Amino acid sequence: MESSCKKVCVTGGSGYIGSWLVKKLLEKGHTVHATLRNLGDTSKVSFLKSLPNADTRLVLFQADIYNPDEFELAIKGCEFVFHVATPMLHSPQSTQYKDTTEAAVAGVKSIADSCVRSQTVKRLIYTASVMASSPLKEDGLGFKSCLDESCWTPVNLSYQHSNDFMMAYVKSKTLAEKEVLSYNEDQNSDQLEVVTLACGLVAGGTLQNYPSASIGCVLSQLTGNLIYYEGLRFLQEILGTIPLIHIDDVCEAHIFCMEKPVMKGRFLCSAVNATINEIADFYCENYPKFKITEKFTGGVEGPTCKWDYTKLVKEGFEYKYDLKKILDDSVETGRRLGVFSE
């Protein structure tokens, strides 16, 4: 079992995936390296030495995307890099970046930089997201036949229901991910591999005391929250349907893509597909007690292309969770955080 542990770094530690999957590494055997942005907030570090197995196998580092140079320590001596941490929010008081997309393009660079001096890191596994897959053709007239990995959102078109905030952050997920997917390609790229999941709309459980952003948008039929709605409606424009997965699959995921001898390369990471509508068909036939109305329905649907999952099933990766398990665990949770008014 000791020989098989590793000591591997997870940044954004204390957010919705991070968290899940540094819990996930300790069960494992594994020493974690997790980085936060401020060691100073005591419910975020408390919630992270409460894992089980933390005291003898979790270290804390504080880092912040917005000063990427702070990952080194982190980094050093590690075997795997997990590479979770995005910004959502820029920060006013930074003079060296002009928007999140640049601070997350230079912060997945010099995190892959650290990589390589570390000399000890063996591969990077980027979190990266399926809004930076969209099939869309660049002139965004129609989708191409297939979404699979060979496919990039275009980030210079105008969505219906997008707003600056979605487009700042499928910009900053599409240019970060091209951008550490060319450490595959440099010539001394034998020093380092490469992963990134593109991962559908994550939802389930958390350990967190509050829904993350994605279970919301998951929930927005039922709660009625409209700007969720808008995110849900913003997948289903620019995918054609909205991937979902559970949180213990991407994190299975993840580790998956670790425990590989040899694995490169960008990867779709979502078990399964559904249109809003077919999602607001679930709700009222299994929780009829909520009532959806016609604004949160999908109306007309338009067309949709075929989705390839397969890069990463062949390589031996199985999904456990299905459709139903992933919304009602997200039921489950939201009833758990009291974001439901029954």
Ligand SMILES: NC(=O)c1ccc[n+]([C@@H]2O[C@H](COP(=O)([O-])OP(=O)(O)OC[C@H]3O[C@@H](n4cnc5c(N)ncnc54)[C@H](OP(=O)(O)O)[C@@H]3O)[C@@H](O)[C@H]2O)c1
Given for the second form:
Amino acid sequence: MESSCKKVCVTGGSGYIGSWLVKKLLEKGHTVHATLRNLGDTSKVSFLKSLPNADTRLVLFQADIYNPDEFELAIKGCEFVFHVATPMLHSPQSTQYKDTTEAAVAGVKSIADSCVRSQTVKRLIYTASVMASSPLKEDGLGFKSCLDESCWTPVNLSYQHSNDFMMAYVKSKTLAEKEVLSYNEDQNSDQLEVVTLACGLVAGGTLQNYPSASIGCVLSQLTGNLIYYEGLRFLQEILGTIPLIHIDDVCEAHIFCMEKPVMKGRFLCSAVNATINEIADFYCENYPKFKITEKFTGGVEGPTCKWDYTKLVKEGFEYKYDLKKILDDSVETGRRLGVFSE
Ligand SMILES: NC(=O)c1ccc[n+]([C@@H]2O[C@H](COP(=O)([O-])OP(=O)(O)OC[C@H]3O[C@@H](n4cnc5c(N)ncnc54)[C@H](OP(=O)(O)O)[C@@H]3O)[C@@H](O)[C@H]2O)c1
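Same protein, different condition: the form predicted alone was shown, now please give the form predicted together with the named molecule.
In what comes next, the whole complex appears, and the chain from above leads the way.
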């Protein structure tokens, strides 16, 4: 009988989503090959090694997207690969790639090629972003009537609430996701199934001892952090509302995509939508101690098109966390990590 315990690889295993995913996979009895950029980083290594079952089932590998061949060893012998890592900041010393987009695209190609070469990897699951799926029309003039898996964010337009960092992120996530999905059409890699999960803003709990950037965005109206708040406004500008998903649901969705006997293609992965004002209303009602100033409400009106998130649900996935639970858990995390000056 085929064992239900698999050998899997998680790139970016010590990151926000990566570490929660590694923990869940270990709890379910899988053997996990997790990559990080620097095995000499003792705080990240000891954090991962302290996870339950890590002593017997976790193997760490050093691999950097700027040297993408380094992932081959971690992928070898695995049945499933979760490509979670992404370069957030450009490595200026790189002579090979001019920016994070070139590095991210080369990274997914190299990882997908390693999966094909391994002859053991059945499925590559890529952690994509809903920021790559704006319903904005390619010429920037108006929106499509529905936001679904057919939408791709135009990467050469300029946006009111964006900046160089956010545009670089959107461009790298969009082009890397398109590149990895192209392996589903490639005759030479027809043994490999590629799934991309275009995730909404991830919040709730964390295993790390600091809040992730995405939790920072969700709490920005309470902390008064304008840089993170600008991230929320940019999301609303290109998507109309803020798509949100709990960290636990996002990792369950990744594992769901592994457990399906057959699965490939692009899936939006978000439990709920809320506008900036709806999030502010929730905080005012449930956390009246915090005062949200006018600067942290409103925001550019984005598209008012319909959203269709049902593709993943039709495959059988069930979200467990609603808006209240996502925001309550985020506030609790913020309090535990001391981000508020209460
Ligand atoms: N959080 C969200 O709201 C959200 C929403 C949609 C999609 N996503 C996607 O989810 C993934 C994880 O994001 P996160 O929120 O968990 O962020 P994070 O905590 O910053 O994690 C980023 C990960 O990428 C790794 N990384 C960065 N540069 C790298 C490089 N040059 N080579 C290899 N690894 C590199 C980091 O590894 P080191 O430990 O070695 O630094 C880290 O593990 C990303 O692909 C992101 O686009 C996140």
